[in-house]
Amino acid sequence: MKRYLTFVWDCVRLSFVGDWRYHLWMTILTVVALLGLYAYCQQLVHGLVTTGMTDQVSWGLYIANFTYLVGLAAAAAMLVIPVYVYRNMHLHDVVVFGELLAVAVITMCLLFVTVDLGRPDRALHLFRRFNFPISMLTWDVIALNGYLLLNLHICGYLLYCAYCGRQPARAFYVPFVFIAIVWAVSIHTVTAFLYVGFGGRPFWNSAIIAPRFLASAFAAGPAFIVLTLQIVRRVTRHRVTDDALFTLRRIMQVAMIINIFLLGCEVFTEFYTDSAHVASARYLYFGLHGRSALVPWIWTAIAFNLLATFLLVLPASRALRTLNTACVLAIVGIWIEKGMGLIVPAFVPTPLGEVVEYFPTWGEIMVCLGIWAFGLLLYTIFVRISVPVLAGELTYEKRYGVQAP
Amino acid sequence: MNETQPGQGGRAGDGGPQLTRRGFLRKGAAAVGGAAAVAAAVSPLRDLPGDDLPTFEKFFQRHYKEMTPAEKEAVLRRVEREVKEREGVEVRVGDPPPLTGVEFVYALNISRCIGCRKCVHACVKENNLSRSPEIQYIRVLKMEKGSIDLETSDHHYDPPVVPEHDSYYMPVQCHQCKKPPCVKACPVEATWQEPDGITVIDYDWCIGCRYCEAACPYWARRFNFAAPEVPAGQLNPDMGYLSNRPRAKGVMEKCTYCLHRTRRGRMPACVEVCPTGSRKFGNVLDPDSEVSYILRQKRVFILKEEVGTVPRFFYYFDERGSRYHEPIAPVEPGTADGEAGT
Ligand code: SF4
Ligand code: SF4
């Protein structure tokens, strides 16, 4: 226990040292994430009319941000099956880097709902009263909070055996890791489910989300992952070859293949039909009765993934340059895509045939860029600390000269 | 922050700086600058209305349904004292429960609204709706003659006055739904549906998530992005636990069909103002009963039939042509008819 103690400890002291690129980049996310407190503080004091959400659109930036990072997290814990399954062991290192990301991500997909709650300080009513297994809703909450103890607990172990400098034992994590990746595919699912189970939405009533959520998802995940693993292997000791970044460029291929397959689809299916249901659709590919404020960012969002697409099947994509590119259109253009793409035409127009358009403000903004500056914050401290964790040059024995037991 | 423990030999690897009254300082100075800025993230939270903290009392308040009669009775007198502290006026909560043997129902005759929207004002004004922001349980739409694609409907029509030519009007408002696909959506049960066939909201249970109101395929949730306002002096005093008590920001709310007068015999306020007599309301299990007739009688129709809520909301229009109505003006929120008057 006081070993653990110990861990602990020295895993919060570790977060504080660093030179000063560390300690710059470390200001600047304490920053934002403060002015984002800041905002949402203003929230609580005066509702959700701080927000751009009304009656007609009445979920908004949180709830897409929230629908893209929950395919993050998934993507990150699926890396591990080609190191478990296949037995890649390109991809190994980098695994625990894909959980941690997972957990920082699962953490800012809470604070994402929490700050969409118009009574936050009723959230203990899920407790109390909890509507399972009818509402969707509460299958996420057990989705999302098991993913993310399940991958606290596989970091978490292999990071402190590390630290106690002894092999983890097998049966204490590999198990975990196969219930993980399900569980990750289940996120992906029971978040795509959430919207389309209702008869009254027919943007989001279509058996393609959740599919299209897994594809995108696994474009997107190892996208992040790659550029990630460049800035670890750029400013640690921590070494991450060539070989684990081009096993994630092959995963992204597919995976935005499939997912450009699936919008064609979804487009084909609405658009040839033409019938009253395209109106969503419509709206956001091309405006409806003049309104148009989405048209440009899901043109961005097309573009975006056909050139990412595109540069990823080119040869050219083995130049890291070119696939960093990639990688960076892939996760803008998928963030556009999952995020203001699939949440908000589901409102417009309204059940009842209105067009109201969304425009988030700017403390809806704050809260958001808040968030994301918080989730950076602890993947950095969370890979600062891994880092030499792993190297073995923090261990118990080198901090306190005796063998851990 | 960084004593190493007697005996243990000192420490490698990874160290931090030694501690010095320089590095002490450093460091003291960035956790008061620290403090300070968290301190000034949350600055905002000292406007945070008094009544937005629960006190004990309503933290633990139990879920709607598992009140015990002598609780629910506390709850009720706590609302009338909090109205009484906050505005200054004697209002009486109660609790009529649903009637055995009643399933209410509403029908609405489409060949005689002429879209005058009485019924939206006396709604708010029977159900303490928040005059600012604007809160309103019933839409009347215009609809173009020869088409109910819901699409094509003008929802903020301003003629000086109506029926206007080649259009019908059609009030939506919710559906009391059979299937109610609001009830599944809620993570807490904080809507409900009860046995006279009313869905109503606890509205000190719900946390606010909005699923309800994605899920509505009638658009008929509103929810409180702010502190709802009504003037003191325009407070109905005749409140009901599940329907037209005050609201507290965050929460979402809806129609309740007047259940607390519609329990206790008396029509929806809607009904009561409605001078064409397009709005008739009433118990579906009494087949004496108006609506009974009308429905075995009239051409009666669903709204949205398709997405299969089985709603307790149906429209109808007369066998010979629509009654005609002399024109009159509409009601404009503000006008004497309207917000201020009567
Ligand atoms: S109309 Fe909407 S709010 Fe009313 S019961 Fe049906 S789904 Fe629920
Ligand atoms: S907003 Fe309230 S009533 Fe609606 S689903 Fe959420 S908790 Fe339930």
Given for the second form:
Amino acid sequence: MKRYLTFVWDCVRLSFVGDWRYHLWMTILTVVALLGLYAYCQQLVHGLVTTGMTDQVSWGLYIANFTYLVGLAAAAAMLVIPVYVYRNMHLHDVVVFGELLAVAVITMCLLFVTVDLGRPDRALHLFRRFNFPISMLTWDVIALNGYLLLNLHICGYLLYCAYCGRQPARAFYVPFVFIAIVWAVSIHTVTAFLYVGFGGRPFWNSAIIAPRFLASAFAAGPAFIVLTLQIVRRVTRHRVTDDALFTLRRIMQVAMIINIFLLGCEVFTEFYTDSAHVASARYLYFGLHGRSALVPWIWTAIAFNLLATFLLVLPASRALRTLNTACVLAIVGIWIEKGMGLIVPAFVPTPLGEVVEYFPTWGEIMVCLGIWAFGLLLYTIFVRISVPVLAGELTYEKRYGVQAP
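Follow the form predicted in complex with its partner chain with the form predicted on its own, if you could.
So it's only the chain below, everything else dropped.
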């Protein structure tokens, strides 16, 4: 226990050590996170009336970010599967970065759900009346918290073993790795079922929602990790090979093609059949009754996704500059498509036929930015700690001159 507490203390101490770029980045994130906390305090005092949500559109920017981040959390599986299932050693040294990303992102997901509740004490009602297995919401609670605990165990155990200078026992983490692979798929599938199960929102009533969620998640997640690994390689001495980056590029290629195909299938089904429930899709893509707030956003997302897919298929994406451009386009395009492009149109028009548009307020935007800043702050600290530990620069023996048993 004493050695473990020493490990925790060294990690805390190391999180404050860095050059001017590190301190500047952490200062900016801290300031934005505090501004977001201030905006949330205002919301907590005055209620959800400070947001742009109404009785007609009851889910907005908070749930849009939640939906996107659940997929980003599944990105850890895209590193784990090649390493532990297909024995691809190119990603072996960087798999922990995907697991750490999952921890930070799931924390952000839980924060977005909390701020969307309006009053955090309302969460107690869920645990007092845990309507399992009938309620899909209880399934989502189990999936998110279970995935968080799995990744915390895997990352914590691997880093602690590296700190102690000993090989990790496979029995203590490999079974949890395979459980986490299945769990990564389940968290996004359960989230998709949460939307699909709303019978009164026909825009979501499609069996293709869950496969779309997974395809977009397996594209945006590796894209984020590709950018992260290049920053780690540039500012540290951690060894990140180009082969690892190009392995993730191949995963992104397939995932983006499938995502575009599934989106095309859904658009065809909606507009070719011209059913009575096409109004939400028409509002999203072309506007409805003169209301078209989301039209430029969704067409921007489609353009970004198509361009990202085109760049990834080209041999030119073997150049890191082109690959980085494709990653940024995929991240932004999928964020719009899976966020505001999926959540808000389901509420327009209402079951009574009202067309009420949703516009997020500045307070709402600041809360979202604050949560994003806090999540990036956590992930930066995790990476800052893990790099020297995994590289063998920070160990119990080097720190205290005593070999850990």
